[in-house]
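Let's start with one chain on its own, the form predicted alone, as structure tokens.
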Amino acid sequence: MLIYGGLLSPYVRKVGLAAVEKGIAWELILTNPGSPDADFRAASPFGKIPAMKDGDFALSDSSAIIAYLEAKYPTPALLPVDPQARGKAVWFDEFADTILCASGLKVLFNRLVGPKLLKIPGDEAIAAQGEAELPRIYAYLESVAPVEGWLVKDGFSLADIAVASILRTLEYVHVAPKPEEYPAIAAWYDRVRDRPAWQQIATQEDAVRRRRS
């Protein structure tokens, strides 16, 4: 299975983590958003990352890809069977993608991706707006982060992968939640980072970053 994108993206990292958790063999094809590469565009018509090619089947969007992987490789499950637990897992995935990311990526793009990677000016006003939005979001996450275990009662799931993946990306621009301010988030996040799949992806991500620096 091929995954197009880069592990700096929380969405690409999310798919990579899901694949490793499930023991799926995959290869990362380093691809920038909007790339004109024909194989990438066949999988992602609008040029967004991640995209996936599995044999003759292609798909884009991290949540769609993970839904596909969950159906094709159901063990270990990343979406709970219990209706309430599954609903919560999907909620946290949506929270991560459209609430936490919506604010965090304002900072990431305007302080890192734009000026340092794409060589285009960032808009500091937008970055500051995103940073100002994060405490309210972190306060919610602090209120639901469990003392033990995972975000959803039935065990480790897509919920943990999706939220933790974005926190890892926000570390690049120094706006991730500080442990002294958000101890419940910090304890939960440490548990995620202790997982072998997380450590494997982090090692791969760090190796790419060193080659590019």
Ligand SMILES: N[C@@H](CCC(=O)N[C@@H](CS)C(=O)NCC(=O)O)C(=O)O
Contents of the next structure:
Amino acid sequence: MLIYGGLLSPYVRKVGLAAVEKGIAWELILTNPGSPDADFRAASPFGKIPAMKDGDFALSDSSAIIAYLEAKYPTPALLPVDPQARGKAVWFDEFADTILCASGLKVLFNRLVGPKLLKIPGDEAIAAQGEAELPRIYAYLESVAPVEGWLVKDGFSLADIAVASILRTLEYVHVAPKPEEYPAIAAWYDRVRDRPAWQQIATQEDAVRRRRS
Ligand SMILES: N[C@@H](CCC(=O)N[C@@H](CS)C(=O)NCC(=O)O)C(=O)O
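Having seen the form predicted alone, can you show the form predicted in complex with the named molecule?
Zooming out: every chain and molecule, the one shown earlier first.
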């Protein structure tokens, strides 16, 4: 299976983590958003990362890709079967992608991706707005982060992968939740980071970053 993108993207990392958790063989094809590469554009009609190619089947969007992988490789499950747990897992995925990312990526794009990687000026007013939105979002996450175990009661799931992945990206711009302010988030996040799949992806990500710097 080919995954197009780069691991700085929380959405790409999310798919990589799901693939490693499930023991699926995959290869990262380093691709920037908007790349004109024909294979990438066939998989991602709007040029967003991640995109995936599995044999002659192509798909974009991290949640769509993980839904596909879950159906094709059901074990270990990343989407719980219990109706309430399934609903909660999808909620946390959506929360990560459209609430946490919506604010966090304002900071990432305007302080790091734009000015440092794409060499286009960032808009500091938008970055500051994103940063100001984060405490309310972290307060919610702190209120639901479990003392033990995972965000959804049935076990480790897409919920943990999706939320933790964006937190790692936000570490790059120093706006991830501070352990002294959000101890429950920190304890849960540490458990996610202890997982072998997380360590494998982090090592791969760090190696790419070292080669680029
Ligand atoms: N909902 C999509 C979001 C993907 C996304 O927005 N990726 C960003 C990179 S982190 C991107 O490609 N942005 C370029 C664009 O929006 O044109 C997913 O879960 O895959």
